[in-house]
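The form predicted on its own is given below as one chain in structure tokens.
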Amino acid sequence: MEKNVAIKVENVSKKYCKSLKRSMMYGVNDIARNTLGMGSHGEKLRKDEFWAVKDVSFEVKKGETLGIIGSNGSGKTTMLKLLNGIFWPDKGKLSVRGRVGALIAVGAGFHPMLTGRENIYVNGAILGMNKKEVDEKFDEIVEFADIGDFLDTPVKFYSSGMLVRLGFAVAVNVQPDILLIDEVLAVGDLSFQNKSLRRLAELRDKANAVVFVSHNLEHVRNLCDKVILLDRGKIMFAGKTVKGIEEYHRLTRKKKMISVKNKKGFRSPLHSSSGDINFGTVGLLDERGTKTGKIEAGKPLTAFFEFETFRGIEELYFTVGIRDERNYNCILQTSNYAGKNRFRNVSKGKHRLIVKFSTPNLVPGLYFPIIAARNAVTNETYEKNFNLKPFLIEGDGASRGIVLTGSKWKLDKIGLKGRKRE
């Protein structure tokens, strides 16, 4: 291992078993085989087993902060526990240079019957601190935890917030060479989170390397030099943080689209029809007029709606909208606004309605078109359908808000000029 490398992971795999009974049986069998020098079946999957981490390789150099991102069940925490030595890999090799400190489960190891004071020493020992080190850090830990007069009270009487603060206070006062952090910044109130972020920034500067797991991509963006994106235990991307976050959003949108197409995602029951009109194929057209299921953010958005009328209809108008996956209407337009675009005589047969929206600039995400057809004179509804095929807006960056728009920023200082002082 090179001198400037703090962590090196080479083709590491770790498997779990879905059945507890089989897991125990496999464990006993593996121990027996290893004892007899026969070797276990670490490279093969047996019944009910699956790979939580599969052929993962990366390295973290001294001074670097690596982010590990991915959806739930992607193998992030398993990877961190492998680095911390809680688990051993079934395949591959792990090399870690230096003392490891882990913030994997805040408050893990606390004994409910012991006081806060006693648990500081117990938890400190679990994290690799000796009594002298805890003594030296004790006042700082108590001040950081801010548990008031409850220091000598058994922790079973602590609120969840107090327990979190005490556990974090002990953990961040370890001075490790390698710091492993797993989703611990999502706890506590805003003031405590800010204090924790400041402390983590200090630890990052002192540690040789940091590995940070979080679903909060803003924290990842601000704290990490590079990221790896895991999906089902495999690395889907490794590189610069900004690009990795973009790939995470792209993968997430793709999964949502597949889920919806398989009828496991969003469903809207709102579809009613008088029998006079029936909507069929719905979708997007790209700039060349070709049907597509996705467009890039900022590109013109043109939707088409194919329908069939079973009789001639007079004074027909449409309400067309687009909503996001949270069921928010992002765009809503009516063809009859101010008396415009009323289709006065629509004959029996098949038709296609094309609606070109003027630069909506929707943020990247998954969207659903909606449509209703009504009579402009009587206002009777022929059909409304909010359960149409979804489409994707692709693009870089996080899916925030509803639309992308330019802006100008200015900061003015408001002084006391002209105000009378008392």
Second form
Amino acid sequence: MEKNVAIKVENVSKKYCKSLKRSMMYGVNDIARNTLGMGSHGEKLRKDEFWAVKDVSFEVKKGETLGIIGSNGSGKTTMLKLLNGIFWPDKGKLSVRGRVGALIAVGAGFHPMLTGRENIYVNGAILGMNKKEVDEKFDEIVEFADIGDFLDTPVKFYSSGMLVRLGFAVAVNVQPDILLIDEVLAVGDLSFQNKSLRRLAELRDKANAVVFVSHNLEHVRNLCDKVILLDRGKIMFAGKTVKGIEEYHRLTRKKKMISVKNKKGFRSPLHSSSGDINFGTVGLLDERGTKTGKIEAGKPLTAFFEFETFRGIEELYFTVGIRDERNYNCILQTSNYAGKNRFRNVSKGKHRLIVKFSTPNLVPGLYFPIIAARNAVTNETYEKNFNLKPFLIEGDGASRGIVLTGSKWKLDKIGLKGRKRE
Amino acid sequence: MPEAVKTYQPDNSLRKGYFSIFREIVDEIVENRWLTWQLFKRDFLTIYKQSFIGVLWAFIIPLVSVGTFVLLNQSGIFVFGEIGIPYPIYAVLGMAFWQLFSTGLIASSNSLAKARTMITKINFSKKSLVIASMGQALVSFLIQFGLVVALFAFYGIAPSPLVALVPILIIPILFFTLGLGFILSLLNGIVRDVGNMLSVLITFLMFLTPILYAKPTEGLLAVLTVYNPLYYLAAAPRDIVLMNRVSEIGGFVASSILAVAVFILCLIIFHLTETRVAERV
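Would you generate the structure of this protein in the form predicted in complex with the partner chain, following the form predicted on its own above?
Now the full complex is given, and it begins with the chain already shown.
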């Protein structure tokens, strides 16, 4: 391994077993094979096994912070456990330079019957500190944890906050060369969180390399030099953080789209019809008028609604809206405004309504069109359908909220000028 | 300071060769001795906590089993054989050595399963965990040895001066127990039946081994005892205390060699296969 590389992962794969009984069987089998000096044919999947991490390669140089992002079950934590040496790869090779410290599960290894003082020593030892280190760091740990008089009380009488604080205090006082962090930042109240963040910044400065796993993309964006995006154990993207987060959003939207499409039987409450009209295919049209499922953020949005009328309708109007995932109506417009866009004498048969929103400016995400068709004279409702095929608005992940907009920022100091003049 | 590069790859140790990894094992154990001590202290401090009479349990448990045998003997149901010294001393002393094996084996075989959450979240020496669990057996041994001293005083007998050799003579049984404990802790970590089976088996072995009765001279049990290393390993330190000599020195030496061989083999197997346990424990 080159001198400037802190972590090197080469084609690493790790498999898990879904069935408990089989897992037991395979475990004993593997032990027997190894005992007899045989390899453990790790490259093959046995029944009920699957790849939790598959063929992953990356490198972290000294001084770099790597983020690992991905949805639940994508293999992030497994990857971290592999780097930590808790799990061993089934295929491939993984090398780390120096002492590895992990903020994975703070407080694991605490014994409820032991006092805070005793647990600090035991936990310190488990985390790889020697006696001298714990002795030196002891006061700092106690102060950081802020447990006051409870130092000599069994930790089973601690509040959950105290327990977590103590666990964190011990963990952040180990000084590793390679620091692994798994979603531990949201611990305690605001002041403890800030204290922890400051301490983590110190640790990161001293460490050779940091690997950071989090669902909090803001943290990832701020802390990481580069990211890898995992999905079902495979690397989908490796590179610049900003680009990686965009890819992550893109992937999440795509997955949501698929899961919404596959969901069955949620039609009824969101759909009511008089039987005079029935809506069929719904979607978007691109600039050339061809059907599409997604558009770029900031571009005009053209939606079409195909429907069939079962009798002639003398005066029809529509209400069309766009809802986001939180069910908020981002756009809601009715065609019948000031007497405009009332469609007269709609004959029996198939029709297509096209609505063009010229400046929708919605942030990237998954959106659901909704529509209602009503009689403009009697105001009776023919069809209300809130359950139509969703579509995607694609773009970078920088904007959140509802409205997409550019922004310019400026910081001024105020109040001083006026005083000077006096 | 140059930072060591650690490499993980499947069958890591297997590649290095079966016996050349011994150095690696010794280094790991030495390096982690403070951790082992801390884990031992943790087990020791917690074993009798949340209990009013605490450490007294270590006295009560052997006294009850010995008491049962005394009762059985007085009713004529059970015959100890020819012993030549007060039975309680013989039995409590024998039990003290026997439980090094029984308590030690049960504690060590449960050590990985009990530390499940730690093993799956922190990377630390699992050998330390198993070794530290033997501490429980050593502590109960010391307490029971105190009981033996009290019994000697009660009967007005003095133990032989060679009692000082006891710490050396128990080394083989400790090696034997720890060796088996390594393998069983792994297996029990993966398949919990192992632990349950073991509790049954150990009670059975206790009756099979002449601990609470004198060595039988005829019958199937006499034949079995000749080939029972546990008998020699537990009897030798007892004989030293009671008779000032090891009566069957040949059997003891052979059993000790066996014990050390079992220990080394099991330790190597443990080292080769311990990487499998975290994902299945």
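No experiment lies behind these values; they were computed from the predicted model shown. Heads up, when I say rigid core I mean the largest set of C-alphas that superpose within 1.5 Å between the two forms. Numbering follows the first chain given and starts at 1.
Taking 2 Å as the criterion, residue 370 does not count as shifted between these two forms: its C-alpha moves by less than this amount when the rigid core is aligned. After superposing the rigid core, the C-alpha of residue 295 moves by less than 2 Å between these two forms. Residue 350: CA moves 2 Å or more between these two forms after rigid-core fitting. For residue 406, the CA shift between these two forms after superposing the rigid core equals 3.4 Å.
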